[in-house]
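Heads up, the chain below is alone and in the form predicted on its own; it's given as structure tokens.
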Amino acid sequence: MSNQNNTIPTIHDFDLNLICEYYLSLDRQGPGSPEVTLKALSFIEGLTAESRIADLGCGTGGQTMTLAAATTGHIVGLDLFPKFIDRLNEQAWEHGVRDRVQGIVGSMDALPFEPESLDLIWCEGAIYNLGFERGLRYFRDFLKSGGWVAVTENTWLTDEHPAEVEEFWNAAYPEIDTIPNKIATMQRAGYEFVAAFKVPEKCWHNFYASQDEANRIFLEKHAGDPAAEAFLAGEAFERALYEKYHEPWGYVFYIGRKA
């Protein structure tokens, strides 16, 4: 799909209210799973009941609830969309962790935390909003000495990429790069590299499959709305591209410790 300027629309080209409405209907706002979250958490040491954790770009809190079940510290989930935060706080009540899990509305580029106050910053599928290096450098200011960061990032997994894939990612996220280059970026940003692993392909397939019913309901509600139809077309294009060329790229979890 191309627009009139022969460029591929990305999610940033669409109305935020439409994006919020669509993703609010999904259990997860991106590829992932409790198992993947727990695997990343297994590389992080020393968390206690006194630890302070921030889950940035938390969405409706799928991974936040996994973190809450596996840790005993205080967790703040932050997202730009108030309805996402409402859903997260509802889940915290339902899971009996509202005393130590709080969702707040905020922007990742204006974090409301004191410098060097956090033990762990978590960010699944959202650091691209700031850019990988810029985000890591910014997050570092809020981590205690020896604090941890764990993020997922779109990454090239092969050396060769079909032209169609190159065109899409050059438009959507030009900062996409290889695992070795991402690790070097993490180190340059002031972290000791700890671990990196690929998010399994099944997480992507499960995420896209979860959109089928959401697509139908969304399109029925917004039938004839060019903006909504263009948004769904963009989502469908990315899904088709991944299903056709799933080898060249995917999410990689990167875990580091403030040096």
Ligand code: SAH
Given for the second form:
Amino acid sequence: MSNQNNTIPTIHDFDLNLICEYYLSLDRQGPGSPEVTLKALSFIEGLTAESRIADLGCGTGGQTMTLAAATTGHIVGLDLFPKFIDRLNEQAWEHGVRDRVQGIVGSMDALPFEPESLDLIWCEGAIYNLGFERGLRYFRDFLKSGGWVAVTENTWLTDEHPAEVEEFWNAAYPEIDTIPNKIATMQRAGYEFVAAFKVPEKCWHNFYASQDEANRIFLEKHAGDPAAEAFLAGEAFERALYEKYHEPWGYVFYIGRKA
Ligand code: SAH
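What I would like now is the form predicted in complex with the named molecule, since the data block earlier showed the form predicted on its own; can you produce it?
So here's everything in the complex, that chain up top.
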């Protein structure tokens, strides 16, 4: 996707290998924390050792390991980047859960599961890749009757938004919307609404702070590479915008059940 009308580079404009290398050096590839993952999981009932769970857009598996420790079922983590999946599988060995946690390379718009075979679909910081509504509708086909979905999604948290924030998000992710509208979308997509809660601001601060060291190493390695520098500039722009305003938007965890 080119971005000729906008001076702010988007992530799509850069070499995917560069993006992969950069994010591989972080524990999490999006804002979240074990506490937040566990809070979302607390709304979900009836999981057993037989449960089938998919963690889509799992990255290097930060939240997958939290899910593995808190559940006894089988978990498949799926992500586009093979190196992220290698890291997830290494972590599964280290955590002693390799017998029931498997990382696989794949795309969340072409899931390798049987229809109606999953008890829970997890997706932190990644459903935007499909879009919230499209993703929820597609995931639903793979859930058993009464199966659960838990996703984080970029959401407007205030009624008013400064113009530069509005402009940025309308270009970067036009599907951003309010909590009531997201809940209505979830219901329209065929789910009973279970819960929604805001991912605390400190998760965003921690996520951006975790990039400091990654930025240093990345810049050192790729000094003078215009693609790498432009990628970092895009990341820095979003971070600066969040640090300047932080109230108007953030991630909200939405938990639903296949109706
Ligand atoms: N869940 C992780 C990672 C979120 S970042 C966390 O919260 O830390 C978004 C992730 O989605 C990245 O790992 C990226 O590689 C992955 N991704 C992007 N497009 C994808 C697709 N079509 N299918 C599967 N994964 C995808």
